[in-house]
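There is one chain below, alone, in structure tokens, taken in the form predicted on its own.
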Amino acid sequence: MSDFFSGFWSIYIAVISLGGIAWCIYLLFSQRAWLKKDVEIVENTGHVWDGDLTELNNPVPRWWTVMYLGLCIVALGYLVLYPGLGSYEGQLGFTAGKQLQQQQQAFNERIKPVYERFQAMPIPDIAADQEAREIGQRLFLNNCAQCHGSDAKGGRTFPNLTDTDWLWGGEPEQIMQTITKGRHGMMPPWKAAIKPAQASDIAQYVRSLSGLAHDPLRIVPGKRGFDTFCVACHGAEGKGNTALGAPNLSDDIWLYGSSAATIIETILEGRDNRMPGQEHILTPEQIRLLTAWVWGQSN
């Protein structure tokens, strides 16, 4: 599918490509003695260095000419098996995509066996394999350490994988289905619905919740906010719900920070979070491995 949004783009590239070429092999024919055009053997241009060196204006070969026809020849040939003319797909159609999917797939039968006696092993089993260990941590830091850190700890944003807090449950078949299939962790705005005064009152229950420094008179309000507009996700206690991904608020584990105003800008403006599946990158035998190594950072 070409990239192009609009067809002047793809016309505009083609146009320039063989009026190149074009160009090149008038060039060519229009400069050669040999095609009955007078042009002297030598010339010289009256340029002289170190008072021997004269810069003469010789004629163009006729093996060069041959040449560089050739190539332009070689260039037409090339633009019409291959992609180059704009959207043009090319007798061929190659593409770097399909070259990398068929790379990968030839590599995946390569190294097939290595997993192979891992494909009966429960997670657990395989987390505590020293050479599934090595495995998974080498697959884990070319394809997940990007956002979670070479050391799996997370960042703003990114959860932590060293810990026991799961947004979307760290057992192992949840932990498969998350790099698998991906998340999207929603919260959505409240500010059509919660005054600026009222979610931070809000903010402030939800800091007491985890033991954090707090305005004790703010707390009633807080928890009247809490109960009317953040229970159904989050829990009468503020622990979370994994099948929501709604985390817990009652421990000291925050993913955006747990200031007062940071708090306040979460329940105003929402959280929006994704995480890309990996099913198109990974095999299932590599994402087995990558689950049972992540597992094991917490187990």
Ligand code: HEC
Second form
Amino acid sequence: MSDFFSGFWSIYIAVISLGGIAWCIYLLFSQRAWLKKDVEIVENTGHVWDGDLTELNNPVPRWWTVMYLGLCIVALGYLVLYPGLGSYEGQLGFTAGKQLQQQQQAFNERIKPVYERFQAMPIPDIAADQEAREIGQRLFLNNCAQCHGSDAKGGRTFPNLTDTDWLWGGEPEQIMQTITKGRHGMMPPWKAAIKPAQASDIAQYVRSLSGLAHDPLRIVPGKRGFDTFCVACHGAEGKGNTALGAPNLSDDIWLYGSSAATIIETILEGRDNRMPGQEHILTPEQIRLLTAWVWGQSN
Ligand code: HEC
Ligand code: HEC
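Got the form predicted on its own; any chance of the form predicted in complex with the ligand too?
What follows is the whole complex; the chain from before opens it.
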């Protein structure tokens, strides 16, 4: 597999690598005076410095030439075995990716015994176990904190994992599914169907669902719009749907914000949010411990 988008660069690199070695060999050949056995001709260049320092033209030492030749041969051998000539993969089939995978596998084998104790334990028991909690926290800090925060309380567009409000459900199986496969929270944009004025009415109604200040005169048209366009995902009372990742709109927890302007933006432009799946990064045992740790934050 090549990372180059054009075959030209592969050839370019191969030519430079081989050309460099060929040039070295040519240089050594051009300085081959030492091959002439026993003849130690020392030419005098005729340059004289400071009256009595004469400049000689000694041939390159033999050991130096042999060492250099040896290096050229090692380089050629390396280029045959390992990738170094553009897209040529090398006889050994070595790739940095494969090496990383092998190291990861070896590492996972090594840490297996640590996780064995938790294999058959139910999630709530793991969540209560001191050692498991420490491992879970370390895993979280290394793999999740960059998005969800080191206290797991999230931020704008990143859900808080320590409360009891869940986009995708807070049962252990649901959390495990979220971590393993990832989630794609998608709300389609409505600007083709909904005019800004109507979106503004709906936003007032949405704010009323969670008891926020709103314009009472716009609740009736707002509710009409909500019932037409929004209930399919957010439910008749705006309580959300964990099968679709549609948030509960009737609580005071907001992924994007509760201002009328933000809600209007959500309605017109839609939202697209991804939680990356971890199954290629973490082992099932690690995901189990993380699940328990996350579950334990709110239980
Ligand atoms: C690149 C950023 C990113 C990383 C890294 C990340 N997450 Fe997430 N996570 C998100 C986003 C964004 C969402 C919300 C998805 C949505 O809007 O539907 C999410 C959602 C979740 C949810 C569902 C919350 C709910 O309310 O249902 C859980 C649980 C979760 N993440 C746990 C984790 C764990 C555990 C890790 C570490 C292994 C992790 N996440 C790593 C971005 C991330
Ligand atoms: C196809 C399903 C679907 C429909 C229909 C839909 N939504 Fe959503 N909505 C979602 C999803 C999924 C999210 C979460 C997006 C994310 O995870 O980033 C969301 C997010 C939101 C948010 C952000 C909530 C927060 O916590 O910040 C608001 C507000 C919202 N929707 C209002 C509406 C309104 C009003 C309508 C009707 C005009 C509507 N939605 C129609 C699926 C839907």
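Numbering follows the first chain given and starts at 1. Quantities reported herein were computed from a predicted structural model and do not represent experimental measurements. Basically, rigid core = biggest C-alpha set you can superpose within 1.5 Å across the two forms.
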Core-superposed comparison between the two forms, Val74 Cα displacement 2 Å or beyond: yes
Residue shift check between the two forms, rigid core fit, Cys24 Cα at least 2 Å: yes
Ser87 C-alpha shift between the two forms of 2 Å or more, rigid core reference: yes
